[in-house]
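Okay, so here's just one chain, in structure tokens, the form predicted on its own.
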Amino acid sequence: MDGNGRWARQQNRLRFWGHKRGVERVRSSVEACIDMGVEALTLFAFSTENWKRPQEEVSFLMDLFMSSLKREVKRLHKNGIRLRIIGDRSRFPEKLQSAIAESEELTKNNRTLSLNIAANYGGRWDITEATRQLCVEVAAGRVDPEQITQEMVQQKITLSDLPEPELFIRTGGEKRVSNFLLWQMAYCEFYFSDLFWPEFDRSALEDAVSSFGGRQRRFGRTSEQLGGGIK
């Protein structure tokens, strides 16, 4: 979800005033992907880089934070929708903690939509933890490391329990994927927007959609193995 900052600047408003629109838009983007029976969701909303920025707006994003757990979590659990948030918690502040144990207690047992905030989140540091438990459990004679399975070190990373990605999006006219998800998306499609994340409306994330439902996903094998015609 990039571009908040830039895009409040365009409006000669500061960026913070940026960061609540995007706040916005994760609500009808929510809304949308339910109506296109998107099963799990999972947004980028502040990465392990991000502690680097301006400590008023990291504090800004905290608080942010806090505040739209309080006033979504019930919205969320009346439709349907399991939140999760993946990444280490342990930096942030002993409320902001409760209140993602409250609200991840509150909607576990929701089916209509899996949404994840990854906060505090980096792929390298998801598959550097998925590591060190399975070296705990090499070093307590549990695990042969000569028996360590892709499989295996699958089932540590986060999300283990969903379907892998399919769509990658990413707006502000960025592409890379910025230490996102990086085991998770080794198959996933990818799809870089210009516009900023305040701007990438109900019809823009259907546009995102409709080119990956034309795209050919082979997973190694040929286009006739799957009955088109293009190698």
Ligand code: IPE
Second form
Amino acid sequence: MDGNGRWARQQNRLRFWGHKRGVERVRSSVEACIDMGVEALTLFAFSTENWKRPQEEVSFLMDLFMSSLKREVKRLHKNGIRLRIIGDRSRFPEKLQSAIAESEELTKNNRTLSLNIAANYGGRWDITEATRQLCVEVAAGRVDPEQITQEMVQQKITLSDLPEPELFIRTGGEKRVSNFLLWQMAYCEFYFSDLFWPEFDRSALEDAVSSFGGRQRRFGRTSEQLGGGIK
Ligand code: IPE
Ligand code: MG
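Could you switch over to the form predicted together with the ligand, since the one displayed so far is the form predicted on its own?
Time for the whole complex; same chain goes first.
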């Protein structure tokens, strides 16, 4: 979800205002995903690198996270949404950590949509954590290093119970992954939009999904093997 700050500045407003409008866009995107039958949506809200922003912006984002969580969780639950926060939450204020735990507990049995918010998340952090967990098992003698498989790593990576992400959307004009779900994106389709996140409305999301629908995903095979002709 990129471009909140630039969108606000473009209108001579403070970056904070853009972040607030960004939260509203989260709500409309979640609704659109449910209508389209999307099974899982993962939103990159705050990266492990975002702590480097000015202190006032970091605090504002933490407060916004907390107030949005409190305000939205009942509605999410009512709509059958399972909420999970992925990332290293140990660096968040205590109150936020407990609000996160409560929201996850409340919504854990919901199945309409899995909504994952990546906060203090980084793809390299994710892979490093998986590595650490496997090392613990090796050290305890439960796993033989020679027997480690991709599936075993996969099982330690966050969201391993969900299907692999199929479509990655980045708004705001940048064309990079910025340490998002690195492991999970091996075969993901990429879509870049020049719209700033607060501008990325339902029809923009539908355009992204229809672009995805027109692609042939070969997973290393040839078009002929897939029987779809040459695309
Ligand atoms: C995305 O908007 C939200 C967060 C990363 C918290 P930005 O804050 O990155 O907005 P720009 O890129 O400065 O416009
Ligand atoms: Mg940005």
